[in-house]
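A single chain, nothing else alongside it, follows as structure tokens in the form predicted alone.
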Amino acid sequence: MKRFRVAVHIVPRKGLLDPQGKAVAGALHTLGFSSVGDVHVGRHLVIEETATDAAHAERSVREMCTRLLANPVTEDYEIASVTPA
């Protein structure tokens, strides 16, 4: 068994109200960053997982996201990376 570090990004689904993202976008526009479009505020998780290989670690973390970490109605997630810990 090996240790893996799995990075996950969880963000609100497109088309759903994201008040934090709107507030950040408005603040950036106020600061003169007029080229900023939409901003989505989410969560970044780094999970250390013990698994036989990287594929197994990724499958396990996907199940975690599906069952607990991401709300399937309002959020999307992506596995950003799987690296040896």
The other form holds:
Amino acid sequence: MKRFRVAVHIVPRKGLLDPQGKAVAGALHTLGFSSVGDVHVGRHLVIEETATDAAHAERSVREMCTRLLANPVTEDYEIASVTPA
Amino acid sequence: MKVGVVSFPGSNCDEDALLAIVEQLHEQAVMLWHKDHDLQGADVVILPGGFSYGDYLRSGAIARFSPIMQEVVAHARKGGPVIGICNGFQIAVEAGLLPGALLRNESLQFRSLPVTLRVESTATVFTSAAAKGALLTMPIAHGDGRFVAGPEELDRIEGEGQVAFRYVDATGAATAAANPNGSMRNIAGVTNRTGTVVGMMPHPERALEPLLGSTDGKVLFESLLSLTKA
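Given the form predicted alone, corresponding form predicted together with the partner chain:
Then the entire complex follows, led off by the chain already shown.
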């Protein structure tokens, strides 16, 4: 068994109103970053996981996303990286 | 009738809910600790407001996995009545007892103010004593109360009469101005398909004394009494 560090991005589902993202975009425009379009605020989790290989570590974290980490009604998730811990 | 009120770490409306049952209904009420594994014979379960487990990850997401919630879900699956108020609504949704999800208020502000609700369904354990279309005033106090659901799910719950309450203005119209949190279709509360589980963001347990500005919450608790007569 090896230790892995699995990074997950959880973001609001596209099309759903994201007031936090809008507020951040507004603040960036105020600062002069006029090139900024939509902003979405989500969560970034780093999970240390013990598994036989990277594929198993990823599969396990996907199940965690389905069952707890992401809300299936409002959020999407993606595995950003799986690296040896 | 015996009512169980679940107390999670961070619950802050559990005592009010307990008093609502004892002082308003003169029925038995028992506090259920989140680590308990049994409902102590409760016929009805109230999931009260607050900030269970600090609202970490998402409101209600961690509370849903507490030992007592396994019993609450089993109770609900057998047709047992469950009422979720505010954070309790968020927990019930996370536990899959009710449809939809509750997100950050559109304004991004914590909103604490009296709102007007229209009773949309009287076919639930918590609204059976109310009149359909009745307007009720009671407070809200939440940061994550924006009800959302997918478009098809939204049409389904509307079509099947699962909308229990809507935010309306003083004339009973569901306007954008009367919507305190940006909830889709002004939805303030929903029920499951059988009307045995009800969730709502407003606080009926804070609308029982004239001193607090409204006694409109009474009719919801009085609805529970029909369970004993049945």
